[in-house]
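Form predicted on its own, single chain, as structure tokens, below.
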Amino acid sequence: MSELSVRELWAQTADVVGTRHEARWLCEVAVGATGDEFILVLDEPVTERMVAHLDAMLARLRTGEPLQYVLGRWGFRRLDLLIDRRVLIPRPETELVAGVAIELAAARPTTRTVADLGTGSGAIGLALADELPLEGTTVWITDVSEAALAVARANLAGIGRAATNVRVGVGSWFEALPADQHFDVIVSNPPYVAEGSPELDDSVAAWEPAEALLAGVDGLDDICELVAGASERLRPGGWLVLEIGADQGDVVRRLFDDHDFVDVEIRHDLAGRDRVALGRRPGEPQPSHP
């Protein structure tokens, strides 16, 4: 048993990472006490275990690997989400992405059927399932990978109740749904990255999974899919939101008018930058059923 104590262990990981916040978050971790739990046992003595588990991840990080993946978890939202390199790792621009497939499906009067294809961790749809009304919801997430569902299923599992309104598809985009279902909210964080962008992080490029970054030579490749196909699974009035590049919003604009879709916009992010991008499939809303 070591003399160091916990709070000790906090204050000598910040010299070494350089944030509080961030030594917390790694701390917590290795000693297995979160939140409200953590402040209670700083004056405790740390153990060799919780040692070598924080140095473990002290020489992840001194690989490059990030600090979420180091983690293992995430927060998005209300969620604490689980994550590893399988999985792209959720950013805040994805919760405004989230922030308004929710408000749109929240708009629907009594039950509301929503899609998050290439769901990865789970992060948009299981924000879906957490904060829509428990009745009347039904959210379909669904990934071409096996590994990324593998991530989703297992977040799936820590939100409670709301996990008996989720169902789960496998497939490429709209090939992973039942085939006679219909939709008021689909919505994607597609890949959306051009091959050989001098705007990708070098850190992301090295550690996250190219199969979710990266569509084609203009970024496009996905988006262009999923627009071509949502109008078929939605139903009238029902909504399409997308996540894109920075750069893309006149063409993904263009696009959406291409396809008939109705009342477009392309919202930004925090930085003020082109972030979403939403449209309706003209007609009023239909009942719908779970």
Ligand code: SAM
Contents of the next structure:
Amino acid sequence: MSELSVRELWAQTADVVGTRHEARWLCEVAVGATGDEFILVLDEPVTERMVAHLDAMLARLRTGEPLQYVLGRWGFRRLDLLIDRRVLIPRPETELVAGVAIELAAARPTTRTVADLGTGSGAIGLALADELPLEGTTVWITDVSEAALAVARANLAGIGRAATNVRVGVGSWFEALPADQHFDVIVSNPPYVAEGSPELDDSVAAWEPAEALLAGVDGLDDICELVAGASERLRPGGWLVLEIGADQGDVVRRLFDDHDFVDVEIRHDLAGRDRVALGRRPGEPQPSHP
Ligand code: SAM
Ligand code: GLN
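Show the other one: the form predicted together with the named molecule, since we just had the form predicted on its own.
Every chain and every other molecule in the complex is listed next, the one we just looked at coming first.
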């Protein structure tokens, strides 16, 4: 039997899946080497175990399973997250939402306490912990789904020293947080898809957790609950940052206004669609203590 090199395996996989970068991700997982390490093993022979692993992944892809679940991991900002069907696949537009929250939290001098509600894989909250200063940062990550939190906890273990700044809460929205805790920034990518919406991609509907996506007949159930409850949990001057659906900008802006938020803004994603809603609780932030 002629020996196949990692490089040849990559080329053959690219012929099957159609792109070299997807083929590379699959081969990296099959071979067990990523980044520079993968390049270093290109001329080494592959083992039977590697080929079997790759074949199993290709078989899963053929059933229509999303690449991210098959790989079992996906990048989000600077993090490489473990991903499986217990959680939503982190989206590129959510990196933008996390970026807004990071910027607002970073503007708080000395200390900052933030919460990511409905954290799923941990994507937003763990990116906050990873990118905010190690000193003075506390990040709460919560979910109503214990299954999702198991994934978030596994990812928490992978972020290094910043993990000591993270607290995990289980429960529905604000119920997962300690009653006496107030926040500088509350961020969430809640479910916001209307039940029966034709906008929902077939693959998303078939593979991703419905409870991570669907929010009543108009997709606004969870957003309404978050906007209504946030003021009580924000410090004066604290920010609420929400990911929203592409057609929800006007109604969410009104919702923020109705709940007395100020400096309300709807920002767009890279495709120019409504994607991030943000608003501030009135009042001046109190000087925080180190
Ligand atoms: N934050 C992750 C991200 O951006 O990739 C996941 C977002 S997913 C759209 C929504 C998340 O909210 C899911 O993990 C789901 O389990 C959680 N969720 C749904 N209803 C909830 C509730 N009542 N309280 C807390 N979390 C909830
Ligand atoms: N962007 C997701 C989708 O439509 C929805 C995420 C959400 O409900 N928060 O695929």
